[in-house]
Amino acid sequence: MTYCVGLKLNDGLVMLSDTRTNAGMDNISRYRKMFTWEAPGDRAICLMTAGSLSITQGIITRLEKAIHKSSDEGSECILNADSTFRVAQLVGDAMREMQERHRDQLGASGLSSDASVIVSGQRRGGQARLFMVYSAGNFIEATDDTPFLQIGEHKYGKPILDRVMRPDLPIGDALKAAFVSMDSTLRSNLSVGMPLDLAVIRAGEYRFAVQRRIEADDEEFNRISSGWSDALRGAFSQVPEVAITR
């Protein structure tokens, strides 16, 4: 399984992932869930993959090979894409090709075809965007009102952000609620695993201004989940008691 969180502020965009793939409980491996285009000046575009590999595999290789198409033929590609919407909607198109070309023998093999994309970035003359990509090809926006979208395991991870987000949150602050949202999850499941890969583009910059991978011995990252456990734990403390009776 996986987790990947996107947030979306009126500073930019966090985008964090883990990369753990769960095929059964002796069947573990490591695969990107993130992926990365930039062209400095003019767009920056984050995706992140949740649900069946080949299928998610299959359309990133359907984008790559439409951005090497579009270099000699000048058609259309999510580097060439009028606006953030379009390339939400060609992630959209690519993953109802993938589902009818392989959904009918996943199913008869008893195997699933769910998958799920976050698609966000932003081009020069449009606004940082966020939307989630459905396994039919149809997706969602994130909007003032829930500022996060969430695939793979996401229950874990989002009770913090329920009570933290807001699009007025500064990246510093969005950067904490994405790591302790993620080590929510880590700590409570475990097909969810690291390394995790971030991603941060800030508003009005059309570049990545972060992208890394975090190991298990970040020393940030650490920082923060030590942080958060004592916090917890200082709260817990201070609930008032409960009384107990017959």
Given for the second form:
There are 2 protein chains.
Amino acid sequence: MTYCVGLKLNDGLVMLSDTRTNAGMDNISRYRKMFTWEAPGDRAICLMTAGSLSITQGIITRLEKAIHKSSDEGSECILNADSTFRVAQLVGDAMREMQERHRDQLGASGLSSDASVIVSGQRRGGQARLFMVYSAGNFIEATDDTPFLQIGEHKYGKPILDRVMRPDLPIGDALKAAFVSMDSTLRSNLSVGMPLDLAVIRAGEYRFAVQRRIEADDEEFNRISSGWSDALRGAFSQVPEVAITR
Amino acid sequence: MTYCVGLKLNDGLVMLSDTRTNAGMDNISRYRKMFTWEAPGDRAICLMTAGSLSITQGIITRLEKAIHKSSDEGSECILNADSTFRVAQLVGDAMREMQERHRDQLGASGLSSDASVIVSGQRRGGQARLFMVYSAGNFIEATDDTPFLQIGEHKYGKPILDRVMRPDLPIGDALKAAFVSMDSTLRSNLSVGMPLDLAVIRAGEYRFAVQRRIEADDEEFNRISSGWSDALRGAFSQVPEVAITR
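Structure of the form predicted in complex with a further copy of the same chain (previous: the form predicted alone):
Everything in the complex follows now, all chains and molecules, and the chain you saw is the first one.
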């Protein structure tokens, strides 16, 4: 399985993904699910993928091919598209192409071709934006009312986001929210696993402020994880006891 | 959908269920999912159901019929079965009967006959026990390692149970854990809804210590719910801030 979460803040974008992929419980592998492109000073784009690995790898390959083609022919690609919205459309087109190619055959074998992609980024002159592209190639955008998007195993990590995520959260707090949401998911679902990939884009910057892999022994993440466990147990004991009445 | 949770403690059993049933988002009804039988001084039995309502209502009807038949003929039923384990077997038998009757036709209409039942109770001379009966009529029992069982929309409410549930929790704390777990689910999934049904059996007692409906305006539940929201936000702010490093 997979868990990827993207947060959209007034101060920028936070993206966090795991790296575990499994075909059954006995066939677990590690695959990067976060893909980034940076043209410093012009744009930073981050994709996170969930669902059928053959489909999502195909999408990334198509986007990469278009970038190479564009450097020869000046054709459109995610690195020269005139908006982040247009980038999401290009990802949607690649999704549709992959689905058309494989859906029927996968379906005939009883397999799902479902996939989804979180597209985030910022280009010079534009806003930081966060989209989710569905299997059909259509997409939605995160708004102030719901300033986060999740793909994959999203349920365990949603309650904390429902309670603390607001667009006016500082980036540091948003990182904490993403870590806590991921930590809850890691604990409750074995098919989501370390290491993690993290990327941050600040509002008005056209490069990644943070882009790094978080390994299982990462001190920062483990400090948040154990700090959250302690704080949660503290919070629980702090809630008034229930009086037992018949 | 549905959320039901059963907790098994050294001090007894706590059972909590919601009452919302839906066939699509536009067809929401209220159905009791908790069913209790009490023979004070001899036994207390509590069932909670999830999944296909036609299947689970059929199971309850079969168990009730067997009770009526038993009072005439002295035949076996859940009120005279010689162990709570045997009660779970009788529930499993009723499940199998219902599945055999309806599964093929439901499947032909593209509908699922899946259902599950949490069976809990205590009879004179026995221990408090907690079982989960699956669609196939087989079942598992809660143990000290995993002292809780959930059916229905279980994911949102699982992280808190994973962290705080231990068999040595006092009943008051276990009630709090059940309330908090339910509250997280209510907030994140519209198809789980108030009112709730609550039942408590204390170790060594053969009756319900608590058995009541919790309405949407219940002061105790709302105190826990808002107390938990506050405590959770407090816990979140208490976790050390994440340093942003590239």
